[in-house]
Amino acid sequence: MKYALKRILMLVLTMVIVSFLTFLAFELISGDPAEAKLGTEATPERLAALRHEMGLDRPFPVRYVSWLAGFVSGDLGTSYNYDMPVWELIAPKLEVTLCLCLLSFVLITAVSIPLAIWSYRWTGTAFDAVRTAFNQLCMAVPPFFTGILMSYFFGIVMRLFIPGDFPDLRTDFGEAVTHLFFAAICLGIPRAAMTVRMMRSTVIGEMQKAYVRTAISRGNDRRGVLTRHVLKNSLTSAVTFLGQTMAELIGGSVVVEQVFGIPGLGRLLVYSISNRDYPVVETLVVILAFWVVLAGTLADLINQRIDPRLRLGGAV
């Protein structure tokens, strides 16, 4: 219990530093949001009204102050561009991108553990040369690319979805799924090569281990010795990395978002910063932070929770 409490008030103060340096950054950026704005119709005494209307005419610490209790609060301010309050604008994005990534997530899991137990069982042979170089192309090759690809040969050839054209999340459900499953695959399958990877050098690294040698000198089979030991000594590894895993997506979806024609926060992310819409584009970064940090903070309490070292570690 006070690993957890620890790590939930380590998660908050990390929070507050991201949001203060957040403000700081746009705060030190050259250019005006008042005159980004108004554009060719800016006049000394426009840009002096749009200012107090925004509130970029009182000192920064007060800003700042005003900015967190609002988040806090609920109260994420308005956006200078869409003129309507930031929560509105995000939530629907957000909904879009949490769904992708999640699937991405679940996809990952559901196909890298499994092969990578698989591909252990074939080590030293001519297929593992093969699975090698495979996995290794799918580490390298970007996941614009093979969205690109997918967005032709299954969108286009086989119109199983429009490109381009992303259905409403709550009305047509299926639909969205559907597209977001193609750009999922898109998003996982570098990173699914890369668990294919960790946790095959893992389970060869337990499978070395003296305990794994005298539990099959005794008589065990080696598949049950596998299956009850070495990959329950593994799952911290695999959970740390698939914690690792889930914080990675939030920024990869950017790119896929772009290329599917995905409505999420990515593509928001983008046009904010263009156009200097700071309250969107800093609600965006704690928002996009705070997933990363969450998804490290859920891994470090499931461990806790699977390794008993661990778990008396945190008690001290």
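Throughout, rigid core stands for the largest set of C-alpha atoms superposing within 1.5 Å between the two forms. Given the structure is predicted, the values throughout are model-derived calculations rather than measurements. Positions refer to the first chain, counted from 1. First, how it differs from the form predicted together with its partner chain.
Relative to the superposed core, Gln258 undergoes a C-alpha shift smaller than 2 Å between the two forms. Taking 2 Å as the criterion, Val286 does not count as shifted between the two forms: its C-alpha moves by less than this amount when the rigid core is aligned.
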Given for the second form:
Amino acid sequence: MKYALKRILMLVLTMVIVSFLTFLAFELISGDPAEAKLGTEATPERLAALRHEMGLDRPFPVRYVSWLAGFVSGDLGTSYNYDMPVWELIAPKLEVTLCLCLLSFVLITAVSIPLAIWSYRWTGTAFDAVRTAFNQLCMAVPPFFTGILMSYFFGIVMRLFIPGDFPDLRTDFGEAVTHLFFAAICLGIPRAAMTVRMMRSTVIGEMQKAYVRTAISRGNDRRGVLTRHVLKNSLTSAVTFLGQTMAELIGGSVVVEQVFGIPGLGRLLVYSISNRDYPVVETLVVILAFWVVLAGTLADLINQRIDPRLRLGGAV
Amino acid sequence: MRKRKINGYLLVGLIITGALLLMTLIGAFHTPWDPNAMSATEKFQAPSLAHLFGTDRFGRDIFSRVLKGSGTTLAIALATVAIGAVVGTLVGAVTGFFGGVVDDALMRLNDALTAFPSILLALLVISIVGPENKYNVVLALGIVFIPSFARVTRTAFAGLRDANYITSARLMGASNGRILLIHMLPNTARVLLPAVTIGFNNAVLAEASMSFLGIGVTPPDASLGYLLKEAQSMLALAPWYALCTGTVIALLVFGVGLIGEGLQKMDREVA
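The structure above corresponds to the form predicted alone; please give the structure of the form predicted together with its partner chain next.
Following is the full complex, with the preceding chain placed first.
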């Protein structure tokens, strides 16, 4: 419990630092938002009035705190491009991206762990080289390429979904999930290949340890040792890796959303960056950073439940 | 005499990468067609002997475009890895060798940065440094790739710090600079080389992703990612455009990935 509290405190602290740095960075690069809104021709009086209205004439720390408070109250300013509240713009897109990443995460976990164990059995055989090559190939094919191939075959040829036309998540849940399913596969393939690779080498490393030799010399069969002891001991590194996967997926989703025309956070980020819509970019950065830090924290907390050695504060 | 076992991964990887490099190199000086020449009579032609990868909406030869594009992509990836590896090794060497408060602080920062997906960081850096073009892509990706190289080399340098031969070099009066450069650096090649292959692949994929998103290489330059972006808009009428371009990216990353795999295998066998 004490550990969990400490970890959550660290999460909050990290987020405060990240949000401060983000706010500072965008403060430095974005120039004067009032001028951006009114254009360079605006009279000084109108500029001053708008600055006052937008709260830009307040000192920096005050503006930072009120912006930070916006994450709690939901008032994060107004988008330059859409002229609507940032939060209203982001919320529906957050749902879509969350669905996509979770779907992909479930697929990765469900596929890669059995595959890793299965591929471990082939170690040292002639098939091993083919397996390694296939693994490398899966890591080499970029998600946007598989995405294009999938939208061609399943979208244009087989008409299972319409590329670029994403149904509403609330009214057409089934259709939307079909659409997301193909995107989730593209997003997941390289990461699943990495997970298999990582899990396999963890299991191999674990199988060479003394306790495995002892267990086998005492007459246990290899399979039993693998499932009963080795997999348990490999679990913590798998959880850590899957935590990183959760963080990586959000990065990958930026590209995959673009391919499939899914209106998620990634597309909004790309659009806002190209159009220099700083209030939106700023908020998205903090949300994405929170996602990344949260994934790491969750992985740590789960590991700490799994592994009693971590709970006692020892290093593994 | 013991027969040397052939390292299959390394061999196949080198063949694939070598072939692609050779073609790109030739493509830099000579392409079968002008990559930007349009032809109204040769629109949307399927691959043939005259046009190996077919033609696009404007009748441009896709093979020539891919050759030029892979030149841009390779140049960007190499420049990125060079920045990342040189600066990263410098940071890793200093922090790993001297340790102390600077080391702790830099490594915490490093942990935070490497946890963040590199494509997101690169997009942010480019939104800060300014217009989207190939130089800013290199700058953005180069900065983003520094931490991962720093981490790998730091571990290597820190591990060597107390090795006997370093102690004896120091006893003989060698300066820190000499120890780092002459004695330690060659011994970190073992971890640096696979890191370079992985970094190169990440750079190719990151550049392709960014250009695909339209926040990367912009015309008149064209990289493989930019070509895929173009290809997606004519997917229904010229599917070969996307197929050929994507396959070249995948082959490139696959080949270099195999080289990395081979290097690691070699390292395990020596050890």
